[in-house]
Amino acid sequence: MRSYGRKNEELRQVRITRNYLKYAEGSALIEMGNTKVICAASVEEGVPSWMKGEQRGWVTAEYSLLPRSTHQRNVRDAVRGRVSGRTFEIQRLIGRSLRAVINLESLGERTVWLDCDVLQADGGTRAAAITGAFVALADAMEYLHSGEKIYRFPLTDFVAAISVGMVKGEALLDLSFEEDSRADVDMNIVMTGGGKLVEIQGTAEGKTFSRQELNVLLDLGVKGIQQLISKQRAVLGKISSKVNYQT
């Protein structure tokens, strides 16, 4: 029996709470089992200097593990004086994933910061961050659109992410930390609501894997992401209908 008493192809219990923070233009708390991540979307007028005058916006992300989100205390990057390689990689992944589903021209010369802070880590934190950050971003875009700061809703699709892996020869969906630590193959999949792949990160941790096993993992990931996007749709309600799939 897997962690949380679930089947191989079953997600952990997922809960997304919109508008979790009072001051952010968009925010969400996402809980996937014992993994909990707060995602906040902040809108700033202006863009990075290298984009000025291009009449389009930018979406970028920051990610962090709070000190006791893990089994042992994690030292803050600010104290360490540098961002770790893992943190930098995840920040870039979140930014790429959300930029894949937004029309930056419709955003105008504005920057959206997506801050993803892990309150509690039990595997799949980057996947949870991407999935929750989309909800926060959608609310921030609604803030701009309903306030007539932008005249076209910029989101072109939904996006979510999930982890999959091979553990003792079995393909598992949504790995917990304990499962991830034993996985022979560890993979993260990012995909849009329209079924387009944004990113696949797959590594043979313990042993190599075949093309057939890759296909099994991808199919499993697609199933999980479709369920997550259904959760996003449900929690966003009327905003979901504003997503412009024709762009």
Contents of the next structure:
There are 6 protein chains.
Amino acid sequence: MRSYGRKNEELRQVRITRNYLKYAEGSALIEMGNTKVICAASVEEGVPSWMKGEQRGWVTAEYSLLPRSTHQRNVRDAVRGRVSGRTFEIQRLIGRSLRAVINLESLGERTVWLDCDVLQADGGTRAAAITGAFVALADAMEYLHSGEKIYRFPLTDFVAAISVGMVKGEALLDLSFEEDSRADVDMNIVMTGGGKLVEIQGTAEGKTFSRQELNVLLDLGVKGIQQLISKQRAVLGKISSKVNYQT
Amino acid sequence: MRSYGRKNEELRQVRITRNYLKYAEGSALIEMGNTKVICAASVEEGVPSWMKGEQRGWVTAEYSLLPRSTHQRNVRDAVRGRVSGRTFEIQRLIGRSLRAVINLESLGERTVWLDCDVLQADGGTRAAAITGAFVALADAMEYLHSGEKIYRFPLTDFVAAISVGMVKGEALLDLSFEEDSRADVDMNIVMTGGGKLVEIQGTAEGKTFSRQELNVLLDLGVKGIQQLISKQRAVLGKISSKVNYQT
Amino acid sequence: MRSYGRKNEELRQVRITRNYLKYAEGSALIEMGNTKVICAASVEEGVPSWMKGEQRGWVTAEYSLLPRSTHQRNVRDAVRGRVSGRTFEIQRLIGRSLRAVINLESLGERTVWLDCDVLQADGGTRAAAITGAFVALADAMEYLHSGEKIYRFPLTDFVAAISVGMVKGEALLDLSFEEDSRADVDMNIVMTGGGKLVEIQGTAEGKTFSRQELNVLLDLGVKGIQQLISKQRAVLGKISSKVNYQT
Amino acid sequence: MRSYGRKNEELRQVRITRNYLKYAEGSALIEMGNTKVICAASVEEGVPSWMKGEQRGWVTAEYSLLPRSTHQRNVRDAVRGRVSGRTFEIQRLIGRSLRAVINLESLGERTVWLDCDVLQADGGTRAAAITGAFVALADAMEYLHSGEKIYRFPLTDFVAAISVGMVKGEALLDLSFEEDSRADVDMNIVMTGGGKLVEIQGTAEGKTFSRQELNVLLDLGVKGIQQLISKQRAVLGKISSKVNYQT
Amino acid sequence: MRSYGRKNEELRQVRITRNYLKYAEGSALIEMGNTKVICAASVEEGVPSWMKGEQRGWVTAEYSLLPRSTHQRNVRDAVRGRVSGRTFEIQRLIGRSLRAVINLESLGERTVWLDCDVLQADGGTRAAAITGAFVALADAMEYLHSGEKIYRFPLTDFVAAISVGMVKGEALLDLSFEEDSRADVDMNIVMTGGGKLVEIQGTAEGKTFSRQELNVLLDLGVKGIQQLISKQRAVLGKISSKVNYQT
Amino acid sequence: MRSYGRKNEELRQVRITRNYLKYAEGSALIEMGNTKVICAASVEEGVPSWMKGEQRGWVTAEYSLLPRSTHQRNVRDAVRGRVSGRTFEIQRLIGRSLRAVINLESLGERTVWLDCDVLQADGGTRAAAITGAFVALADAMEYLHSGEKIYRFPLTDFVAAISVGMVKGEALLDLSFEEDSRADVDMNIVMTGGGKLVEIQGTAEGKTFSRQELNVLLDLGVKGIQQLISKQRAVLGKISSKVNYQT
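I've shown you the form predicted on its own. Could you give me the structure of the form predicted together with a further copy of the same chain?
So here's everything in the complex, that chain up top.
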């Protein structure tokens, strides 16, 4: 039996709480077992200077661990005076993933900041951040759309993410921290509601992996993401029907 | 009528949730109206280098606002590459306040980090952080004491804090963000369960204040803090009786 | 007998040298016993970006210790690459204190920088900085007023500051470094010529304090500040009569 | 016809110059068309503090672009005062890739720094850096092994990397800068001599991609890497036969 | 016999490769024995803000050592988060030296960045950087001039630099790293083609030096620089004749 | 007539006040006309890590301008978060100059920090800092020697510095700020009491200079330094006779 008493192909219990924060234009608390991430979407007028005048918007993400989200306390980036390499990688991944399902022209010259702050970290925080940030982003788009600041709903699909990995020769879905630390291969998959891949990042620290193992892991991830997108669809209710699928 | 439909001498609704975080040795979520702060107490063996060999422990605090805890998104300290002056002031205040009610010799050569992270900021975050951090600290002390790592319970009293201020000539208890931004005088008071003062910081940006006004504000603060300490006592239950009052 | 052979309610010898620096619009060297602080007021056209267009000026302060102002050499902030928390607290306090006695509308869209650099530190440097900065500021206002750059003298009162504290149960005025390091309670008081409070910051590191002790300390501080303001008045001569008391 | 007059499945011309630097324990200049990267392997006694006493070594990488390696001059990381997010991602990738083919126990408590400095950047710099760093690392291992500082040759396989991508619906091998900037999908693949995957990072900025497209890209990448490993084998000559394949 | 089997008054073998980089407006690889420096000249429209509107251009330099250019690996400035004092000194020297032979009015409101990156450091890197940067700068001026962006060729003379020093009582030209580390006096001389001095920096760490020794060293440096300028003239070919000597 | 009503070969009025600071082991205020620099020598046990175990001491310098030492207020290095290139150059120069006249073996494993803080800057601050730092250093050595912490007085000669320059074709001694800003050639000379050169740094921003001009400037500088060393000798009184000239 693995962590949380699950089978290999089972997700942990997923809970998404919409509008978790009072002041943000969109927000969600996503819980995957003990992993808990607050995702906030903030809309600002204007875009970064390198995009000015292009009549398109921008979506960017920041990610941080609270010092005691982890088993051992971790030092704040602000205290070390710099954002760590791991943090940079994760926030770039979140930003790219969400930009894959938004029409930046429809957004207009606005920036959406997606702040993903981890309250508790039991593995899979970057995947949870992407899945939760989508919900926050959808609510922020609804805020703009229902407020008639934009005329076309900018989202073009759903997007969610999951981690998978090989542990002692077995392919596991949605790794806990403890499983992740024993994994030979660790992969993060980001996929749309339409089943198209957005990102795939597979890493072997200890052991390499074969093309066949890659396929087993991808199959597992696809199933997990489909369940996450069902959750997003349910929690977003009628906003779900506003998504403008582009063909 | 003032914010939250209160009278001048009334606190906002206070809620303290013990053990809010799974991995910390002690933790609490404190809510004062819409102000919400997570307080985590982390115990580490060892003390800062300037204290080594003194056979005493150390208690220190860090404070941070989540980017979207506020009405407008605020930039992360880590992104600006430095901790702001306001943040420094607040975390030094929290640290001093908690050190006033702990016997550092009983703690032994250990450091307790009090991380106060603001989820939502509607005024009074530094006072809420102190009041909540006391609960987190008490649980961390219980963790050490019941685990027989220390033999004498180190807390020597309760401690809590509240903001008071003069707004249009009226003395108000527990200011909301909107009240605070209109206040002529703004004061933070930190007091023990025994009614002794630990810190008093009164500031006039716009208008100065008289000795008499100072006394009115102090009277108001004392009443508020007494109620907060009753809350702490209730939520801590039987740990409350372990406090070693020193006379 | 206490430091400098004084009684408990006695100030150290105070000396204020006007126009200590050749290039600044206003400047003063203030000496309180061995504590020596250079205060320079620099006038710049324009205000910080967040104030632009409000037709008001701004007053802000910076504070620094020379490396060998102290008994042990202290490392420069510039070498550590950041301003320390203590420095931030002090410069924010100086800025707020001086802004309490200036009409920013009369100043016009100008910034006054108050640079307080400690040549020698024997306790009470932040209080000395405030008292000295007032003299530098007054001369800078005279420079603008006599030069007909402003038409109404902007100062609305005098302001000065002093430290008081409880040492072994006795209330002392104007603590030396050595007294300060033994104090149970340490308080800084900032007050106007009209006897109104601007700031009060009382801190108990070792021991807490009662409302009654607070009052004793305040009484002591008020007397000290009155003497300091007499000194300011004497040294400023006829500029003193330009202060526009607002009622 | 694509860049460098190539077919879709063709590499640019590859040149690897061993021992390009005089002082490094191992070094190589790798050229893939106009992309040129200097890879230096430096051996230091000792390991990072978090590994001390484990009797294993460490391999880590740093990556940097010379300011005028690019079409437009880019600002140095040192001038901006921090390493960029992109740089962090790349140097972490290089480090993980090389650690996949080395037995850290055989290396002993030593650190190997792999410095990859890009003289000229025409796409594919991170892949070139991995391929070139392997050669530098092999020479550094030979330095230790022939110098009898280690008794078992630590490399367990070859490793090389290549970029592939989808441009206007066509799968291309070894993208030039211009092709990369037009790509809908961009993938970096790191593979061993034995055909096992070490890393796979596929990213869709503009357009998402299907499982089938993923497979086409992987097939292409595998062929490219096999050619690169043949080059490494040829240039390393008899050192190639020292690799200790682990089964 | 000294390093490289030379006589005291002999230069090491000098090689200058023009247009070493593909994308820069001008570039050169200069080799003086094992010392190798890439010099790139990048032309940008516009000048620093403090020069705007003066209708003059600006020339500035940056200098860096590759981590393994040296016998022992040196830590990157970007990793330490700041440019070292030594680096600052050198890049200021390079910038001043090249500005001495350019008519900034003829350049127009443009900035030329001279990036000097040391591939291999065997002494004399700052002098080599100046000599090589002149060639890169000349090609960048030719790029502007032949492209008819400027109408008057801005260079007013050649400039080159060399190190000289006293080692065990003997005056040596063009010190290698090993000689430099044993030198009692170390001097860098920058001179124009017309024999005028631009910079002279003589330093005695271990031992002081007399006026007479200064003159011997200067005589030696003058001869070395004359040979270097002959090299520049030869490698630049017909561009050499465009230099506008000002009398 | 030039600045301060002087002839070309005349120094400004020089005043050196010994023991200007109460807590430093040695200190001096040096005034050259309106240029005023506080020089403090602080003795610390121990040496930097790269020197440990060599049984030699170290002398190092730091230099800073007070914000309002200059005509226009300058921003503090600590606020910009880094020490400027100019500051680095100057403090390295001061350190090297003083190390030229001290026997580091006699000093023992101690570090002397020479802090040179400019109160007022009217040109020649780096030269004044060197001349004043020598006096502070001499007193710090006397503190160690008379306290019997060292047995041999470590100073081996006097050292002082002066600026010279060419302004409109005339060679001037000891340039004021205004003269310096008009100079075509600017040179700083550091020389011992025995007439030996320690540093010579000559720079032409606008115009180059000939060997003959160099000699005229050196002659002028030598005379100025001789007068400065007479001043040092007078102010140091009987400590002067302790200098251990090495032949």
